[in-house]
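We begin with a single chain expressed as C-alpha cells, specifically the form predicted alone.
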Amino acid sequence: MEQVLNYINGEMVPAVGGAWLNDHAPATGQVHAVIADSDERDVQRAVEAAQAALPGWQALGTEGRSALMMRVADLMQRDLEALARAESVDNGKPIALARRMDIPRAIANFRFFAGAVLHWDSEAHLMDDVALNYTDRQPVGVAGCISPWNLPLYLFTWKIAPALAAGCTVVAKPSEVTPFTAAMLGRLCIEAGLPPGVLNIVNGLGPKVGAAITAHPGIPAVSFTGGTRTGAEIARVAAPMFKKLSLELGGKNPVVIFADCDFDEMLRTTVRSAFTNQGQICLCGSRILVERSLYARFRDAFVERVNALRVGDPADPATDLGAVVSEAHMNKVLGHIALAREEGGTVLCGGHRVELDGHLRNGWYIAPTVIEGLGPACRTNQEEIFGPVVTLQPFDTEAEALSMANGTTYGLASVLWTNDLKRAHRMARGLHSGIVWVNCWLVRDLRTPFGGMKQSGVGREGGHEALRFFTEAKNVCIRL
C-alpha cells in the first residue's frame, strides 16, 4: 500500500511518531493509501527547516524564485494526467473535471504568481520639496498554509504559490482526507531543484497539525480555507499572537434569476453551478431564487436536466457526478436532505444515496437533489450543506430577491441572471458577497480579489491581494 509521506527540508519522510492514517478512495469506500500521522514535532521540524531556508530563498531575488516556480509548473504540466488521475481517486471527483479544471488551475497558480511578482510595482509619494516616501514590501517570513479537501491541489497551490513568490518559506498542511497530490507536488519540487526547506508539507489531522501551525510562534501569518467553525478557532488562537490571518470560509450562495435572462444559457450554467464537483465547491449556487413569472418553466426544465445527470465511476469520462469525499460527509448531506423533508420541503428529484455495482458498490454517491417549498429562514436555506443539494424559491420583486439573497450569515459569492444592465448594476451593488457573477459562473481572473463577507471569511486572496498578505509594508521616508 502506498505511503503518503511528509515533505520536510527537501526530503520525503514519515511522521516522527511513526503513526499512519488510512486514506480512502471515495469511489469504492476502500483504503488505497496510508498517510503520515504527524503532530507538533513534525511541525517544529518543518518550521526549523523553513526558517533556515528563508535567507537563501530571499537572496535568490524575484527572478530566481520565479524561475524555480516556473520549473515546478512545467513538471506539473508534464505530469498533468497522473495528477488528474490521483486527484480523482483521492477525492472522488470525475477524472474529466480534474483534467479540465483542478490540475490546469494548480499549474496556472504557480505560473501566474511566478510572473506577477516580476511585475509588482512599489508606491512612491513625493512631498513637494520636503521628502520622498516609498513603500518597501518584505516577506513576512515563514507562512502557514492550510488547505481543504474539495479542490485539493488547486487550492493548495492557490496559497503556497503567492507565498513562495513573495519570498516567504512555507509550512503547509493539505487536508488529511485528500493528501495525495500534495505529496506528488513535494516530489516534483525535489526534481525541480527547489532548495530544501523552502516548501514543507506536513500531513495529519487538523487538531494536531493544523493547530500546531496556527499556534507556532515562528509562523507569523496563516492562510486557511475551510469551515467557518474551524476558521473561528484559528482566529481565537492566532489573534492574541497578532498573526496575519486570511480566512476563506463557508458559503450559502444565491443564484438570482430574473425573467428577462437568456433562458438556455442560464439553465445550462445553473445546472453546472449547482452540481460541479458534487456541489463540493464553496462557490456553488445552492439557493436558486427565481422570478415568479419564470418559476414554473425553470423548475420543470431544471429538474429534467438534473435527472439526466450521470452519477457513476469517476474514472469514466462520461460521468457527471462522482462520489462525495467521505462516508461521514455523505451521511451529513443525507441528514440535511432528511431535515429538508422534516421542514416541509418537497424533493423534486434525487434525495437518496446511489448504489452502484461491482467494485463501486461501497462508494459514497448521492443523487443530485432539488428541493422546493421551503422558506428563506429554514435551516436548509441557512446552513451550508456542501453537497449535491439545491433549493428553489420564487420571488416577486427585485427588493424581495435582494433581501432573500442577503438573508444568511454567509457572503462568499452570488450569481445574477438578467439582461437589464441597470438592474445588474443595482443588484451587484446591493448583494452582500465578495464575488458577483453576472450572466456567468466560475469565470476567474487570477488578478482579481477573492474572498467573502460576514461569516464567509476575513481578507482577500488572489493577484496583488495575495502578495500583500504574505508581505509587510514598510514606509521609507527620505528628506530631500
Contents of the next structure:
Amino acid sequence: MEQVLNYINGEMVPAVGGAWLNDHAPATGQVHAVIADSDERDVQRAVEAAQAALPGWQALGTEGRSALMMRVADLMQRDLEALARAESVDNGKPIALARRMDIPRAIANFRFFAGAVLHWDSEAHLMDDVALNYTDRQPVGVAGCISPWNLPLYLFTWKIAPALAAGCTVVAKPSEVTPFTAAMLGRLCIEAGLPPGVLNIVNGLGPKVGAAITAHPGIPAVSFTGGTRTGAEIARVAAPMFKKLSLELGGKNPVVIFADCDFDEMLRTTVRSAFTNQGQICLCGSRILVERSLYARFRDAFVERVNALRVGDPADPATDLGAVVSEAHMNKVLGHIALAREEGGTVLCGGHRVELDGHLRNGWYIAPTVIEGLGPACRTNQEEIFGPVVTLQPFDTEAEALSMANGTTYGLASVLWTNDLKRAHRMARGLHSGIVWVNCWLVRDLRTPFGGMKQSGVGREGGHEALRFFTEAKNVCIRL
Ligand code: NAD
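Same protein, different state: after the form predicted alone, show the form predicted together with nicotinamide-adenine-dinucleotide (NAD).
Let us now look at the entire complex, which starts with that chain.
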C-alpha cells in the first residue's frame, strides 16, 4: 500500500506516533493509500525546521528564491501526467479536468509568484521637504497554510507559492481527504534542491494537525481555505493570539441571467459553472436566477444539456462528472436533495446516486441535479451544498434579481449574463460578492484580488494581495 508521508526538514517521514489513516479512491470506494496520521508533535518538528530555515531562505534573496521555485515548477511540468492521474484517483475528478485545470494551475501558481516577486516594488511617500517615508515589507516568518479537498494541489500551491516567494518558510497541511499530490510535491522539492525546512507538509486530521498549526505560537500568519464553520473555529483560536488571518470560505453563488444575453454561450457556460468538478468548486454557480421571459426556454434547454452529461469513470477522458469526494460527502449532498424535495422542490433531472458497474460499483457518484419551484429563503437556497446540485428561480425585475442574488449569508462569486452594458455595471456594483464575472465564468487572472465578502471569508488572495499578506509592512520615516 502506498504511503503518504510527511515532508519535514527536507525528508519524507512517517508521523512521530506511527499511526496511519486510510486514503480512499472515490471512483471505487476502495482504500488506495495510507496517510501519516500526525499530531502536534509533528507540527512542532515542522515549525522548528521552518524557523531554522528562515534566515537561509531570506539570505537567498528574491532572485535565488524565485529561481528555486521555477525549478519546482519545471519538475511539476515534467510530471504533469503523473500528478494529474494521482489527483484524479485521490479526488474522483475527471482525469481530463486534472490535466487541463488542476495541475497546470498548480504549476502556474509557482511560476506566477516566482515571477511576481521579482517585479514587486514598495511605496514611498514624500512629505514635501519634511520627510521621506518608505514601506519596508518583511516576511512574517513561518506561515501556516491549510487547504481543502476540492482542488487539492491547485489550492495548496495557491497559498504556499506566495508565502515562499515573499520569503516566509511554511508549515502546510493538505486535506486528509486528498493528500496525495502534496506529498508528490514534497518529493519534487527535494529533487529541486529546496533547502530543508523551507516547506514542510504535515498530514493528518484537521482537529489535530490543523488545530496545532492554528494554535502554534511560532506561526504568526495562517492562510486557510475551507468551510465557513472551520474558518470560524480558526478565527476563534487565532484572533486572540493576534495572528494574521486569511480565510477563504464557503459560498452559495448566484448566476443571474437576463433575457438579452447571448443564449448559446450562456447555456454552455452555465452547464460548466454548475457541474465542473461535480459542482465541488467554491466558485460554482448553484443558484441560477433567470429573467421570467426567458425562464421556460432556459429551463428546457438546460435540462436537456444536463441530461446529456456523462457520469462515469474519472480515468475515462470522455467523462464529464466523476465521483464526489467521499461517502460522507455523497450522503450529505443526497441529504440536501431529500431536503429540497421536502421543501416542495421539483427535481427536473438527476436527484439520485448513480451506480456504475464492475470495479466502480462501490464508487460515490451523483447524477447532476436540477431543482425548481423553491423560493429564495428556503434552506436549499440558503445552505451550501457543494455538489452537483443547482436550483432555478425566475425573477421579474433587476431589483428583485439583486435582492435574491444578495439574499444569503455568503458573498464569494457572482455570474451575470446580459448584453446591456449599463445594466452590467449597475448589477456588478450592487452584487455583494468578492468576484463578479460578466458573460463568463472562471476566467482567472492571477494578479486580481481573490476572496469573498460576508461569511465567504476575510482578506484577499492573489497577486500583490497575497504577497502583502505574507509580509509585515513597516513604515520608515526619514527627516529630510
Ligand atoms: P474543511 O473546512 O472541512 O477542511 C479544510 C481544511 O481545514 C482541511 O485541511 C481540514 O483538515 C482542516 N481543518 C478541519 N478542522 C480544522 C480545525 N479545527 N483547525 C484547523 N484546520 C482544520 O473544508 P473541506 O470540506 O475540505 O472543503 C470544502 C469547503 O471549502 C467548502 O465549504 C468550500 O466552499 C470551501 N472552499 C472555499 C474556497 C474559497 O476560495 N473560498 C475554495 C475551495 C473550497
